[in-house]
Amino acid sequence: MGKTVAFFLLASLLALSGCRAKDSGAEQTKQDTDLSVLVYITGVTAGSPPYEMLAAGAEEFARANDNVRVMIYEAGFNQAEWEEQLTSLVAGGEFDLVLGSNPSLPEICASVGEKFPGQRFIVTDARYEGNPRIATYFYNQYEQSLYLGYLAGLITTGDMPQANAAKRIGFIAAQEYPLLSKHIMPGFLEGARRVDPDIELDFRVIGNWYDANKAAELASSMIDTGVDVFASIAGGAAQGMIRAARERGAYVLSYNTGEYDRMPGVIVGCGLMKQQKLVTEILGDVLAGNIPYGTSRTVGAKEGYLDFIADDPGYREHIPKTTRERFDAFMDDIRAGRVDFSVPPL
């Protein structure tokens, strides 16, 4: 779509596009609001905590502040596709400022913003300094990793009836980024050579978010070679893995969000990302003008942003008591900045 096409064209474009667009205050026109926001999905929200919680901390101040309104786009998983589709949404000056949350976002952001200057942009999960046009928030992901790593460095080791002697654990990525080599992979092997330095981590990519059937492929391959325990980062694809778990005999810790429910007994051990409480924060510091674009904050566990669900049945009545007691005293460390670990440049 051209790059000066108005922006009610494109929203009725939206139906043949295969993308959502929900606004939020339909009724409302920018002069009516403060703060008009784009909630720029580079995906899809449904099956993606990060998104959804990125939606949800939107519309949830946007129900608490009259002033603001916002609008959730998804851009589908064609990232070919984002700059072109972010340009026209922007083009026609409909919106204060674009919210986002992907580590390969703010590169499209600075691209659009040489267009538009006057656009701002916000992305969380993503680390970006220099560009007066663009805020970053950027989770510590190394540190999610850590503790995770560490719970599973407990399992493998452990006597869990699902557990064994090999001392692997397994992890199974949608597809490669600098975040995820550099960061979440080296953090979670870290996290379980803490517990044992003799525990070695098994790596496969699926190579897109949303076949589940590879990652069941590839996780029934790695309990083949005696891993016993998985994390992952892969969208919907992360149900094969979780059904191959089950059915051969294995355990799950998940990145970012409480998920025992939808596998009990499978799912041990859940990370989370405080993104919603964030957005809200963000928006409400949008409001007051005390954004500093140009610059990246670095939030995580200690900062209140990053943390473990341990006050559920999924976890407390699956993981053995002992075992809990180890490791919640290294989240307890964690939370309080205890914990030395170097996180390297990405």
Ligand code: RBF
The other form holds:
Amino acid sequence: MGKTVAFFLLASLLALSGCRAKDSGAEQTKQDTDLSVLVYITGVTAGSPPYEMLAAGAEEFARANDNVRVMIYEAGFNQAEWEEQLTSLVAGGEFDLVLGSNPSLPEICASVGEKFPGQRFIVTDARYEGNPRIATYFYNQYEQSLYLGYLAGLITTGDMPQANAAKRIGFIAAQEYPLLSKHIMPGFLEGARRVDPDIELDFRVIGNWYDANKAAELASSMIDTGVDVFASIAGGAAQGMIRAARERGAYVLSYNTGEYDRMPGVIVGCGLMKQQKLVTEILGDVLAGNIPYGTSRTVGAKEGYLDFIADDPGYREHIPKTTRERFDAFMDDIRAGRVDFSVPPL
Ligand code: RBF
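Just the form predicted on its own so far, so send over the form predicted together with the named molecule.
Time for the whole complex; same chain goes first.
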């Protein structure tokens, strides 16, 4: 079976089985294709910005390069099935590259790669070194947490309408994993304590990436304990927290993407992970044969891959000027690498 035929067969099978399988180059023949990429979504794309940007970056690259084909596969929320699904997807050898974005994916790739030694994997949002089949790109989420935490600290100690006297900030996680427990959560608290060392963090775990009602319940009980500003890493479940914050009167800061328009006046600060840009650059390097497999590259604010969206009315019209001046100055220092912090081991 020709490579292209197999690719289309697989794509249609996946489409029939209810998976989102997209072939971006329906008119192509085998000879035209220099690179076929399986974008392996460890969850569901919709509602999870890192995955949305990953898919968008790969599709953008395929549109700009006729010789590149991309198939997007959503593996769903059952993490116990991810390795088996990936194994059957790569078994036919259709894909030159598996591209994903998840801190837990490299281990799975390493295991699948042992069965298919020619397969190559690139994973963003992960750190994994020493495997010649795998390259990783690690967002410095301690850094993003530090500046979002700093803004949370300014809000909870400030006098915005929904801020109370308690110096208490909240964080809701879908699940605990090393990047979350060792970088994201501690970075968020450290950022807040740079504003006021007495600030306390109320940290809660949902248990999955989709239960918005549970997130709403957690958020509401956290508001009862005095939390007036939230952040979360919770994928689609975060909408429950946002709803509770609106109904009960609290603020939300979002990681990784601009969310202001979803709830202006409630979502008052948004970090940015430039995943779409990183993914198109990575695919360019893949075509050029420039991927340093076996290594991990760290990308943060100084390198231009993490930022904060300050030029938005959702920020400018809802955070008081004096608070913005302090935060913007801190952000300038972060971007310039002038803020000293040490990233804990993972
Ligand atoms: N982030 C999401 O936005 N949606 C998800 O469904 C999701 N699932 C994850 C599953 C696992 C096992 C792990 C370790 C992380 C997951 N993440 C998810 C988190 C995401 O990859 C990333 O760590 C955070 O978005 C912060 O960069």
